[in-house]
Each structure stands twice: as structure tokens, then as C-alpha cells.
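This document starts with one chain, in the form predicted on its own, laid out as C-alpha cells.
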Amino acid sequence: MNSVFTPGNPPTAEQIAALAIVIGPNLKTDEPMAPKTSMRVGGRAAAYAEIRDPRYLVAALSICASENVAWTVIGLGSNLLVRDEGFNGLIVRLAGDFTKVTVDGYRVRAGGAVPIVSLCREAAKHGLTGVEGLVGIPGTVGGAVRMNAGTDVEVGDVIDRVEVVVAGEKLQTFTRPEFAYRRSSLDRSAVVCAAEMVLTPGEPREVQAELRKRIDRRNATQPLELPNSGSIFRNPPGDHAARLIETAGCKGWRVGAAEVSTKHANFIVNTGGASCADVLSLIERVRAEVREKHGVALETEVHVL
């Protein structure tokens, strides 16, 4: 998820018509969102559009800002839960120009909608090292930048600058955010259109071998065979959420068809037919148990609309 959400009012019929003029036939109303999230749960969006060009993004967000229409931008839906009652605003998914990766020497430019795994593979193909540690992140460049996603390396470690569209403004702006653990200083209404990274040259075969090793490790340790939304909780300082959840005895817990994965305790999986309410209830049960057993208040990493 691009992790930007601006509250506001549901769009009126007139506002939908105005959005349709600038977005075109890609604008849909009453759109089911469960198929667009990796957890496969949730309700409908009042309006939904895939936007392929920064100009149309600027125009759509200008309408939302001036008319006080609620809006958000999503990526692959991999770090996102949509409530069962849906989202009463505009949901935008970036496509087209936002999915391109270009390499110029040691500099890599990736659109905000580029999957992290695609970025890692493109860098490895060019013998560039520095991002292969990110390959286990199941999201896009835009979302990863906003939340400074990472494993043993964080996105902020390699970012040189980002291109953003700020709702209500005319042009893209360029900045280098400040980064902290799972946070960036980007304005809440700034959408990441692209990020530029400066990487380190390496031997292509060695970089690709390291990338394959990390992908194999991810596949062996994460429950990718079932719908999930990635890590549910952030790691608290000096510890791991998965360890706390497992030692609290929560592995295998279920609410409805939502289950704490028996493969990785910081994942909740949809075993078939789960609702968003099931997932949220299970999150709160786990959080309460970890607080009782370990005295640690876990903070969610997944975003909820």
C-alpha cells in the first residue's frame, strides 16, 4: 500500500461525474475490493480507478482535495485490510507509467507501483547490489518508501530521492524523506510516484545467486500458499513480534476462517471465507495475549481502511 489516506466525505454523483471526466473509463463505482487485496477480505469501494499517468493522478487528487472527498492509494494490496463495510471514498491503484524500472549506471529509478521483487530482480540482472535484502517484502516501491519497509536492510538505506504528487498541488515534487523504523517523513497527502536509488556494483551471477537464496528462504518460512497480508505486527525494539506471539501460545489460534499461521506466527492467513472482522478480531486477541504474557504492546504493521 502507498500508505496514504486522506479522510473526507463520500463522493456525490456530481463528484463521481467530475472524476470520470479526468480519469476516464477506468473509474468504477461500487467496486469489490477483496479480490484486490492479498488477504482476500473486505467490502466495496464507493469509487475505484487504476491511474496510469501522473497527470491524471494530479487531476483526480485535486478534485478530491477541493471537494473534500475521502481517498487513498493502494499498491498490490499486500499490506492492506479493507473493512467489511467497505471504503466510502475513492481508491486509486497506480499502473502504467508507475510500473516502470530504468537503470542508468548505478542509479535505478522505479515507479511507485513496481513490485519490490521486480525491483530486486532488475537490479540483480544489472549486477547491482544493495536491495536484494528487500525481496521478501510483499509490496510495491511506493508503499515500501512510505513505511521504510525492510528486513536486514531498509528501503531508506538506498533511497536518493523520491518523486511525489501532493493532493491539491499541480506538479510533482522531489525530495529525500527522513526515515526511521517503519516510518518516513512524507506528508500524509503525498503519493510516491517514483523512487531513485544509488546501488553498488557487483558480479551479476553472485547477486542473482544471493537473490535466489533469499527468495527460497522466504518461500520456506512464510505461509505464501494461503491468502495473507504479510507481517501483521511491527517488531518491538530489540525483539521480534513472531517470537512474542509464538511463545505466548497464539500459533494456530482462529477466529472464523482467520488463523495465526502455524508456519510464521506474525502472519494471519485466510483459510477460506474469512471476513475482515475475523482478521481484526484475531489481531486484537493476539495483541491482548502478548501484552498479558510479555507486557509488550504490539503495534500493527498492516493498514486498515
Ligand SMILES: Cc1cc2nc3c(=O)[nH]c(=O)nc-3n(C[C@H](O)[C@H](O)[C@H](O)COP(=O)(O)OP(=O)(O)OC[C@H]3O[C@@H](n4cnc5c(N)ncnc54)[C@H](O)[C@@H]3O)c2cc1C
Second form
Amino acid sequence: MNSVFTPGNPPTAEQIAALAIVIGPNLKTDEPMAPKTSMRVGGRAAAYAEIRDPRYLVAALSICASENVAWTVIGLGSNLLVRDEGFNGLIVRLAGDFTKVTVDGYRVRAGGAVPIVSLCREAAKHGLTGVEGLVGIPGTVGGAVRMNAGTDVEVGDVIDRVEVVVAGEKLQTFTRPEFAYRRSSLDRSAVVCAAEMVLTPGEPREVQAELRKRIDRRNATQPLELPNSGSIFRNPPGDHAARLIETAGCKGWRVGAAEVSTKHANFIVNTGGASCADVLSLIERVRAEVREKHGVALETEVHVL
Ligand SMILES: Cc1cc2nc3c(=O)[nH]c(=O)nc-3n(C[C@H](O)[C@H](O)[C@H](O)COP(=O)(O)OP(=O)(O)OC[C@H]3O[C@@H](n4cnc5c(N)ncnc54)[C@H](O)[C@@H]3O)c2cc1C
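Given the form predicted on its own, state the structure of the form predicted together with this ligand.
Every chain and every other molecule in the complex is listed next, the one we just looked at coming first.
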């Protein structure tokens, strides 16, 4: 099966027509992807669709699986770079039914397209604690589950069940998938449609105050005024990528309009008109310098399509 991250030929007119039958008018071709990522770089998707209903998702992915059309899913593109050459396949973004949050006692069910900030606000409204540490992560629940996004708290800490669609199969539920630092055990061809979390009762005013404190801290320490993708590199065990990059002297390094942030060394910012190639080249230069100066091989956290 030709699945996520697989380059290849663009879908044929017949394959696009087959996808259009199940997806409907939401299917677009030759769609610019830069505006759908927080770094604001990259090329076009051969096909792009916002899918609102799990049944359409199952149908579209089963066409991709049987027709060997490359595909992937994106959330808010906050940990994602699309190459300048674009993506020769279908890019799916969840919408509609996937944007709902329901709260039943301490159990919160959030659709895969729910922004993390909405999840945090909804939990706070119900006086539930456990997800405050995620506030300020500018992605979706689906992206956060895939990445096991987090800070001192990770999304995997509170997940009880996830509902996924695997290409060519039906909607399935997994109880407590395994999570590690910025990784989940979910198959790469699984689309997270919803996640159920079990939270703890808290004091609404305290939960709100904690959210505020964490947002203020981010505003003070992250270069949020310019397009970026959050942390570019994973922290190596026992250390911080930002410390290694800063002490290697890479802060302020530039390739084209991509710059290693002078505010937070593990961020690369698009100072205006950067290409994806600029960002990727800067990533490789920083990686080489850190290896040279510290003997550490940094692993990329950001996903590249
Ligand atoms: C300013 C800033 C601050 C950030 N701070 C943090 C932080 O503190 N901690 C942290 O962990 N991350 C942080 N990030 C990175 C990013 O926000 C998270 O990784 C987030 O979880 C990505 O979610 P997304 O919806 O944007 O996913 P995308 O960037 O769109 O996609 C990321 C990956 O997830 C996959 N994916 C997306 N949706 C789904 C889905 N429904 N099902 C299956 N796979 C899916 C994509 O295929 C891709 O591989 C930050 C980013 C920015 C820009």
C-alpha cells in the first residue's frame, strides 16, 4: 500500500474522480499548503480535502489504499513542513463532526480536529484538571496524540482511548495506546478521529489561573510573532536541544529568510518569504554544528512531507 509520506506520481484524473464521488465538493486539487502550516512554507498538494464525517474518511482512505494513492492527514500544521515540490497525493484535514468536545463527569471526549486550546478551555469550564500543561500547543487533538505532544505533562498521560481509522479498514478503538517522548505506538497510517481522556476534579478558578500562567510564560520565551513550527529538534536524553544549539553558537544563523530564533534556539522562524528548502538547509547546518561542537546527533521533531 502506498501510504503516508510516500512520494510518487500524482493521482490520475480517474483516481481524483473516484475520490470526488466520496468526498464531494470539498475535494480540491493543486491546493497551496503553506497557509495551512504554521511555518508558512512549502508547495501544493495534488489533492486536498476537509473531511467532516468518519464515513467519508473511511471511504476516501479505502480508495487511497486500493488505488495506491499516497495520502496523509494534517491538523493545524504546527509541527509540519511541506517541501517546496509539494505532496503528490491526497492531504486530509478533519473538520465538522471531528471538532466536537463532550464532557461526561471526569471523562472528556474530543474529536481529532479539536484545537488543544479549546480542549483546555472546555476542561477548565467544567473544573477539570490534567490538561493545563498542554495549553499553548497550537495543534489539534489528533496531531497531539500522534506526537504525544506536551511539556511537563504529555497528552499520553491522560488518554484512555483513541478512535482511529486505518487506511482500508473501518473505525477502530484502541484502549491506552503506548506513548513515549514525542511518539505514540499508533500505526503511521492511522488517523486519530477522537480521543477520550480521564481528568481529575479541580477548582475552576485555579485551573484558569494555571492556563493564564502557562500562556504568559510561552509569550515571554517563544518567538510567537513570526511563523515557526515550534521545537525543531527533540530534546536528547538528559539535555535540551535549545541549550546545545545556543552553546554551539547557532542562534541567529540564517539560510535565506529562515533564521534560528534569537529568542529560543530550538525554534526556526520564517522572517518573510522563506522556502522550505531554506528551513531544511538551516536544520542540517544546525545539526552538523551541534554534532561537531557537542558530539550529539539531534533528531528532528518537526515532520516533513
Ligand atoms: C509556537 C509553537 C509551540 C509549540 N509548543 C509545543 C509544545 O510545547 N509541546 C509539543 O509537544 N509540541 C509543541 N508544538 C508542536 C505542535 O504544536 C504539536 O506537535 C502538535 O501536537 C501538532 O498538532 P497539529 O494538529 O498541528 O499537527 P500537524 O503539525 O498538522 O501534524 C503533525 C503530525 O501529526 C500527524 N497528524 C495530524 N493530525 C492527525 C490525526 N488526526 N491523526 C493522525 N495523525 C495526525 C500529521 O500527519 C503529522 O505527522 C508547538 C508548535 C508551535 C508552532
